[in-house]
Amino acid sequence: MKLSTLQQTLASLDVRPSKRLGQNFLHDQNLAAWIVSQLELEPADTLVEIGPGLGALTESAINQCRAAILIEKDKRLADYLRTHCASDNVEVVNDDAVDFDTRLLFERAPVKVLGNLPYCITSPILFKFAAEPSPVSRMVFTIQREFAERLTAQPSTKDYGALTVILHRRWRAKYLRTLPPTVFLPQPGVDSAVISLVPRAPDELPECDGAVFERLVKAGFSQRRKQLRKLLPPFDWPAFAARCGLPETARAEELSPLQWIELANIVQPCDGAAAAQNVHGERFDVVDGRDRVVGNATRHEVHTGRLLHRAVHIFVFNRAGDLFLQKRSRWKDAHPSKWDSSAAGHVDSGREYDETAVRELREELGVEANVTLLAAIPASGRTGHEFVRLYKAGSEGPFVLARSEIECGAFFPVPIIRRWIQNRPQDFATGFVECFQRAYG
């Protein structure tokens, strides 16, 4: 949208750019097209645009993707977009992006996010859409240049801080371009910058306990001028520093994200690959078609021989009625990286269903809770040849996830899960789908 057209449109809508809403409208058409191109939209993508305003970026984007969700806080502009961008595949949401429920996006994956973000709320919006778990495969944002430099900073620089390290564990951030104030109406008082964020591949960096990682990083950067060894929990700091080639007097900004991960794994070891190998010798009862014990075998023998055996699934609900789902570790021998029941596991040889359900809650989520039987599900190919007892329990969390078993987890409303299964059944372990359908039809 040219500057003259932009001014005329704002005047016709009786809209004066709001400083409170951080409204600065891009009026360079070529620049708008370039920004959209950095999102690398594909026909199967769902676009989420934050603060589309008068649609400077929207017009270049909506014809390149399957569907678009436009989140606009200003009601006058939202109403304009509903007319100007009217289409069956475009949804305009008149809401603050900070309050938008990102759980709605899992059923719409793959999702890419675009936005000219108000400077005052850049951080909460960024971390809302980047928070684990996230269905987003790429983000391109126009933000204040100073903040962009912090997000993309390198170790041992003044802009490198806790925010940088925490983001870089799961995302690759790239500074794409500086934008002068003159390409906006009204002109902001500082330069802007375009950045891209892409999720790291699962094996790009070593795994670690994310909560421990963030706690250490925040502690390390809490007093930047202080030596790191004086801010962290007691452990063999000299040995760690020597292994990483760091001076014993190192400060937080001298450690790369990889070294922070190594540090987290010293404080709280997390080796999913090793844990996955250690379970192959577990023994399970083998049962007949009526769930009667006829022998026992190792996990490996049971799975490779498709022998009938027993398992439990537990659905954990919070007070709002949302169901907690876990995303299975990529090291799991069955359904790696798929979404699954809140907790689930095999019944060990000589054990019973009820006690196993209580144990799995404790071991996988760190929860002590009463369980109630919901259903007994017969063995089939979809359950992995397991007779399953499905239980329910109540808890608000927070949970202590068994990182060797679980990548991450979150509470989801049941209607969202139902639509998600309908739209993307490939995202789930088949045993969970069987349990969910048994519970909800």
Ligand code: SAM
Contents of the next structure:
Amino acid sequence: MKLSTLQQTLASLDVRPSKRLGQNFLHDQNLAAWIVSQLELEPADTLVEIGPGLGALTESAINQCRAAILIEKDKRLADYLRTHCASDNVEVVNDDAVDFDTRLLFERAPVKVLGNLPYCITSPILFKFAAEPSPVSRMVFTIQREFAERLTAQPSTKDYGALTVILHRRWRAKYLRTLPPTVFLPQPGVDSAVISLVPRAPDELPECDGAVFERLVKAGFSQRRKQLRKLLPPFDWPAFAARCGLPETARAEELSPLQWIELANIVQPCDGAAAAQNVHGERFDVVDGRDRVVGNATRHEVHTGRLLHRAVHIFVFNRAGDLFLQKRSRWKDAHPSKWDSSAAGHVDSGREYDETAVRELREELGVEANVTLLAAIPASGRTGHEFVRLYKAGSEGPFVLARSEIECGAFFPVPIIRRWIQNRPQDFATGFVECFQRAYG
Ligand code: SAM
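For comparison with the form predicted alone, would you give the structure of this protein in the form predicted in complex with the named molecule?
Entire complex below, previous chain first.
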């Protein structure tokens, strides 16, 4: 939108830009087109735009994707967008984007997020959409320049801090361009910058326990001028420093995200690949078509020979009735990186279903809870030739996830899961879909 048109439109809507809502409207059309181009929209994408205002970015963006969700807090602007960007595949949400439930987006993947953000909500928006698990495949934001420099900083610079390291474990953050105040109406008091955030490929950096990682990073940066060895729990720091080529006097800001991950793996080892290899020798009972034990075989034999065997799935609900789903580890031999029941596992040879359900809850989620049988599901190709007993249990979490088995997890409302399965069945382990359909029809 040209500056003169922008001024006229604001006047006709009787909108005086609000400082509280960070209303600085972009009036440089070439720049708007360039910002949208950085999102690399594809026809299959769902666009989420935060604070679309009068649609400076919106109009070109919505023509390049399958669907769009525009979240605008100012009702007058939301109403304006409803009339000017109306179409079957554009949804205008008149709400605070900080309260937006990102779990609604999994069923709409691939999702890309765009926004010339009000400075005051940059941090909560960024961490809401970047938080694990995230359905987002790319984000482009215009934010305050100073904050952009912190988010994209390199080790051994003054801007590199705990925030940078924590973000960079899962995301690649890139500083794209500085914007002067003159491209906005009214002009903000400081420069802005455009950044992009792209999730790292699963094998780009080693896995580690995220909670341990964040604890160490925060401890390390709590006194950034202090030597790291004095801030961390005791371990063989000289050996670690030598291996990483760091001086023994290194401070937090000298470690790259990879070195922080290596440090977390020393404090709490997490080797999913090795753990996945270890399961091949496990033995399971082999059963006939009526679930009667007829022998036993190794995991490898059972799976390659498609022999009938036994498994349990457990659905863990919180008090709100939401179901906890786990995302299977990338190292799993079956259904890697797919979404699955809260906990699940094979019944070992000589063991029973009920005791296995209790054990799986303990081993996978760190939860001691009673289980109740929900369904007995016959073996089929969809269950991976497993006779499945499905149980339910109650817990609020937080869980101690078995990192060798589980990448991450979250509670989801059942209606969201139902639509997600309908729209993107490829995101789920087939055994879970079978269990969910048994439980919910
Ligand atoms: N995208 C437009 C542009 O580039 O011209 C407007 C950008 S302006 C910097 C920020 C926009 O975010 C405003 O339209 C404002 O009303 C909206 N906004 C402010 N706080 C918000 C919130 N919490 N949730 C959603 N939108 C918000």
